[in-house]
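There is one chain below, alone, in structure tokens, taken in the form predicted on its own.
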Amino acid sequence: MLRWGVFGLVAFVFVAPLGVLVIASGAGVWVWPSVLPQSWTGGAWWTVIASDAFVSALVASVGIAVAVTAFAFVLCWYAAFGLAHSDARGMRTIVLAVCYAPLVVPPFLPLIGTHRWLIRLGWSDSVWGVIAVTVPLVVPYVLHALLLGLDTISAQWRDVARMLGASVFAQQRTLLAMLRPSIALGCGCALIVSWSQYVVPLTIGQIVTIPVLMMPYIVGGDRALGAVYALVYTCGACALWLSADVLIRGRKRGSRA
């Protein structure tokens, strides 16, 4: 009974706000003190779907999130393996502390100095500049997830693979197979963090993403359009997280077959 009560409470806390957004997105006339709208309309949804700005913002958000996750995974792959089997005491703690440091300070502070270097490199007001600034923000999540997975694997697995005649490429494939849950966790977190960035695309690249497009409608008081963009933002984050998990599970089934 207690379990179902806790489950119901959690479901209400998470589902109730989404329900309010769904109602607000389709509300035509909704004045106080009515609990439900007096009229319904799909005008806000059609306005968003038919907008060219929405399509370009969606493509930009997904593209940046995927690119940032891919670059972060490549950077963290060998770094995580080296830290997991390092003999230096405290090295892992120091590296993780340095990686998590940008998340502690306000986001505007590192962007001031970073933007200056991006102007010199010619990456200001470009997608590559946004990707370069966002990668350090997701590296801690990917690196930490890979380290948690490597902690469950013995350091002698490579020696066993060599004795069985496995090549370097086969060893990497074996390690990827053993770290599927950690990879899914790290990449899922990286996708969500990249998707939810507002300050970086607006300040560094002047690129319109879903959060950048959503914020003026929420602040400006357009309840219907703000609710539609909020639902798209929430569903997009969930879809990116689930896509990472589905891809990993698909590879796992294929390897068993």
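Keep in mind that this is a model prediction, so the values were computed, not measured. Positions refer to the first chain, counted from 1. Take the two forms, find the largest set of C-alpha atoms that superpose within 1.5 Å, and that set is the rigid core. What changes on going to the form predicted in complex with its partner chain:
- Once both forms are overlaid on the rigid core, the distance between the two CA positions of residue 106 between these two forms is 2 angstroms or more.
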Contents of the next structure:
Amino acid sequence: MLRWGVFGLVAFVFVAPLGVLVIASGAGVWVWPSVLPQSWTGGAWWTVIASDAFVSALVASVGIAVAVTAFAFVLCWYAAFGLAHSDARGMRTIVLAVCYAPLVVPPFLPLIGTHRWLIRLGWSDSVWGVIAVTVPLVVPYVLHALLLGLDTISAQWRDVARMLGASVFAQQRTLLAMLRPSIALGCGCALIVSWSQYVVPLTIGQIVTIPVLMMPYIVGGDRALGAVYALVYTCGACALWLSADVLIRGRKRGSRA
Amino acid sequence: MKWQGSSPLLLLMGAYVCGGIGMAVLESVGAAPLIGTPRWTLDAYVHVLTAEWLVDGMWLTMRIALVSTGIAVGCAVMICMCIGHFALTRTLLLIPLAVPHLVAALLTVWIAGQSGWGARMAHALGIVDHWSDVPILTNDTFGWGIIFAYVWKEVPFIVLFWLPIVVRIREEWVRVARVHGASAWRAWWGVVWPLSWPSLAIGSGIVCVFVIGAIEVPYVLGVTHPASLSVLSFELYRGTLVERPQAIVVALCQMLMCLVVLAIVLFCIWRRGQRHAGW
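Mind pulling up the form predicted in complex with its partner chain next to the form predicted on its own we just looked at?
Following is the full complex, with the preceding chain placed first.
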């Protein structure tokens, strides 16, 4: 009984507030002190969907998130494999400390310094600059997820596979299959973190992503448009997470290769 | 494969963390100005460290970080104590985890604001007559709105971070304590808590450090003065070129606060966690 009570409380406090977004997105006239809008309209939805800025922001947000995740995964894949089976404990600690640093260092400080490097490289005000700065922000999540997966796999599997005549490519493919749940978790986190970035695209690239497009409506107080953008922003994060889970992990959830 | 496989990643992360911070520090002391010739100076440090707004900003930032983390940890512990293996609540808590912080800030404005949905419900229930009777909970000087938004976002994170450890202990140890006559409450505080608090401390530390460094929520829910360090740094950076070194000094103060929090968490774990190592 207590568990169901807590379930109800959690649903009320943590999930029900999202209903306000849905209501506000369709609200026409909604003056104090009405609990529900006096009139309903789909005008805000049509304004957003028909906007060229929205389409380009959506494409930019998704593109940056996918590219960042792909780059981070490739880098972390070889790093995780090396670290998991490394005997050099001291070096492993140093590498992990540097790689996990973005979790404990406020992101704005390295961002300022990196911006200078990007200006010199000519990558400032470009999508590549945004991707280059966002990759380090997602690395801790991807690396940690891969290391968690690799910890469950014996280091001797490679010797066994090699003894049975498996090529390097076949070994990597087998490992990929074994690590699918970890890869899905790491990539899901990376997609959400890069999708949620507001300061990086604004500061580094002057790129208009969904949060950058949404901010003036939030601060300016246009309730309906702000709600539509907030819903798109939230649903986008969920969709990216689910896409990573379905595409990488496959349909057999929880299966182990 | 040896650790050398991580060289490309180490290079990138080293360039971002060490190179980024190093370049920022050089700019703050005038050694690497964006335009003009280098001139070593500590003007930015003197200007920022003697400013009253920095003290106010640090106090506000620390207050928001500690209060929101404290409330979030308290709520998360209570939820974990109650739900145990109940998977439905755990699944439900994944939903707010996927909601971006910017949306959490927006929801706080619309629900806890003076004319927000909460105030409208209070009016419908006859608790208040006019919106001006509702206490100011968003864009206030104490930072309650920011705290609400962070608590809403961080409770699910801490629950999902800590619960797997708690569940594991419950399975293996609590039954033994109950067999020996301990009550459910006594078994919790005598067995589960001492064994699991290090991971809770790590989760809390991550949350606290994140709150100190995050910009979006205080940017939407804060006031002009006092402003949190992240907002101060962001606004200074987006101002004139003269103010950029000052933005870096403010960001360095932020990093210092994060390192202090991290050091405290690690020290606590090192000091007390050793007693329960190996469970």
